[in-house]
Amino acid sequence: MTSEILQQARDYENKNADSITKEERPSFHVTPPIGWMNDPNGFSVYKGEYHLFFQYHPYSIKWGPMHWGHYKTKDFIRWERLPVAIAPDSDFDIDGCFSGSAVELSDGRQMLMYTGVYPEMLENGTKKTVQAQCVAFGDGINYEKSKLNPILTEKDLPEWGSKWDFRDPKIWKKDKDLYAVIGTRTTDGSGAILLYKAAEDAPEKWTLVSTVDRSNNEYGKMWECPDLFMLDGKWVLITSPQNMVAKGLEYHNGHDVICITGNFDYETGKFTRENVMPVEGGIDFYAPQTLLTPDGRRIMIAWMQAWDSSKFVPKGQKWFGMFTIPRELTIKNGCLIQNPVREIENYRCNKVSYKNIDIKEEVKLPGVAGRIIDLTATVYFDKKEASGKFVIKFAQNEDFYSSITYDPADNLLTLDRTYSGFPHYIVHSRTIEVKRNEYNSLKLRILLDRNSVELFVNDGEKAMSAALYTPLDADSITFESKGNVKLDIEKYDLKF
């Protein structure tokens, strides 16, 4: 039975969406349909298509109390929007609905599990937020919430665990078995991944099985969103924390994410650290989720957007939060790759393409233009000559532009929107380090769609993303060199 707040949430949606158009909002990146969205949800697979859930709050562009909004595709790219899934209208919820996962159970129900929020009156008189778990269970469009919810709550903490940290459920199915990672807070103030598990045919009934892997304030404070799987022979979690503290280039300041990899045993539930890398170099990319497809490939989501600047809104938008396109994942070398998912180069048209172009003083390069486009540059370097900085400029015209800039003598390379037109004094700038091939070269995949830029460096190796705010009349590309380079360029439109 649908309740009077999610109808509400429905019908505001229903009203309102259409008031964007498609010109409003990126071509093939998932934005709300109205108001504010953040973290991706559910992303999971569902009799035979893709669903993708968010945090989502339809009556503004500023964060409110969560609701599950809902979209379904069948390639990642086009995406088909369903009714809100769920709202803040019950007792262990009445604070918000937040981050979580989804999973097709064999009697054919779809179930989520998801973070409570509510409010508990403390000995000061003061309220104070908890948080634990919750499930419902649906079809795909409806879903009801189960009567024993909240289904995992401080009572299922370890000692040390916080109940005012206790979120972001990720679920999967082994066997006959449901397992599902959980972020917490220890007592030392920083965080911890907890591991819990129950039989499929009792999905309400959850005991905990061990603590996976925690922080000991190495890894920033509280660890948020986390994700565990298996992928090309190595377990990988990735979890989001709060409050880093910038090492180097690897890591930035405030919200970060990092993937570790390692050995995991089902049996002890304990997680064997070998190596812990940043995911994203760029500006905006937050709280990811994967997904396993039928075909085997692993598929990550994430917010492309900075908790840090999401106060800042462009005037007059009516939307605020998309999520980077769906990124195929593999390991390399004990590194962590990622492209865009392959169905993208369905709507690819209209191919310039151009081969061994010297590139000396700033050059623009007819049919290469545009804000919805997939752009290749592959930048080849001259052994025998020290060279300068190479550096391409994108949504540009006499007023703005965004860059990126490498410099081959550190290896260094830029992803830089100071100059994009955003007049709000937020991060514009992020640097990491790339080293060339064995042919010293350096390859570089540039996806701009309106309102964003995801950078993908020699296929994988590094990616960065970026929300961009610059007019869309802005659609020149240069590329600039100050020594002696060669560039070879592919480059499509992108059609939907």
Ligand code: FRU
Second form
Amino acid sequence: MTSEILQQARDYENKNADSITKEERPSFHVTPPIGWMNDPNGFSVYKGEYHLFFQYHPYSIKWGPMHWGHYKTKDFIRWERLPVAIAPDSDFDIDGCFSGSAVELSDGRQMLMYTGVYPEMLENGTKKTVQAQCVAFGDGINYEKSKLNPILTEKDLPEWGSKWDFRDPKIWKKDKDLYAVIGTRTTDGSGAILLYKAAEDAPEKWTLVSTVDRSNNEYGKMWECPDLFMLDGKWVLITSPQNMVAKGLEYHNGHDVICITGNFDYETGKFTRENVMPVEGGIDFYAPQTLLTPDGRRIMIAWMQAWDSSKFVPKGQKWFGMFTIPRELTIKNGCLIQNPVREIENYRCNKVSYKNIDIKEEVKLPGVAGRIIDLTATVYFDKKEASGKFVIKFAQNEDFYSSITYDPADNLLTLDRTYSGFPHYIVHSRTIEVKRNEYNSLKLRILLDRNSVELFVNDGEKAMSAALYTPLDADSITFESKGNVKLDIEKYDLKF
Ligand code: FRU
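Counterpart to the form predicted alone, namely the form predicted together with beta-D-fructofuranose:
Next comes the full complex, this chain leading.
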């Protein structure tokens, strides 16, 4: 049954989504039909198509009572809008349907598992919101919430867990069982990831298996949006810690995303760590979620936004929040590698290429410009002579530009949007360490899509993303080097 609150959201979306023209939003990155969007949710395969839900407040460009918006796609690039899936319309989620995930059951139903948020009256007369896990079942468009909701509550937490912070279930299926990892906060104030299990034929009856891992106040506070999966023979736990404190060039302050590799044992539910690393080096990246495609690819999508700057919405914009391009993940030499889904290559056109050109003073290369492009620059540094900085400026006109700068003397790569025209005092620049490859070269793949830049370095060893709100007529690209470099360029427009 469709509640009044859900129907209202669906009607509102239908009425307003078309008030945003195609040119007012990115062309292949997911944005909300109207209003506010944060985390990707329920990124999964259902009946042979990829479904993507998201934290959604259609009524304004600010975070508000969370609904789940809904898209589906066949190729991760062109998305079809579906009606709002669930709304905060029940006792157990009246303050919001927070993040969660989805799975296809063997009986043909699509199951959603999400965090229901509802108020509890404290003894001192004030209200505080409780978080518990809920489920809903549907056909890929309409969902019925379970009468047994909430199906995981404080009584299912270890005694040190917190009902105020118990959220973001990521569910998967193994043989005849369902598993879910869920974040909570321990008595030391920092995050932990719990593992729960249910039989597939009793998907409302879950039990606690183990604690998968915990922060111990080393990697930020509350751990949000966990995801646990096997990749290239390693187990990978990705989570988004709140309130991290910067460490060297690896981790930045605030909400960050970490990847922990190791081993996981289904019998005991124990996870043993091998390596901890940041997932991204850019400015705007949070709350990623992954799915496994039928052809065996692990694909990750994330909110291309930082919480701390999310109140600054460009003037006049009727949507806020976008997702990264879905990225194929692999593990190489123990490190997480990410590259744009290969399907984007089907939309390439107007190829322009240059080989082995000398770069010195700032130059434009004929045919190399645009704001919806896929560009790869391979930079060969002189082996004998120490080279000076190499700079690519993009989204550029007389007033504005953003830049990617590599300093070969100290192996530092900087993404900077200080001069992108965004009139707020927020983080505009990040620097990471990047080594040149065996040929003393550096490969920079840059995806631009009107309102964003995503950079993939050395075939995905590092990635950096940032939202960009530069006027669209700023579409020049220039190259400059203070040393001896040779440059190869391959550039495509992307057409949809
Ligand atoms: C992460 C998050 C989740 C929560 C959701 C609420 O960005 O804080 O932990 O479920 O957003 O919108």
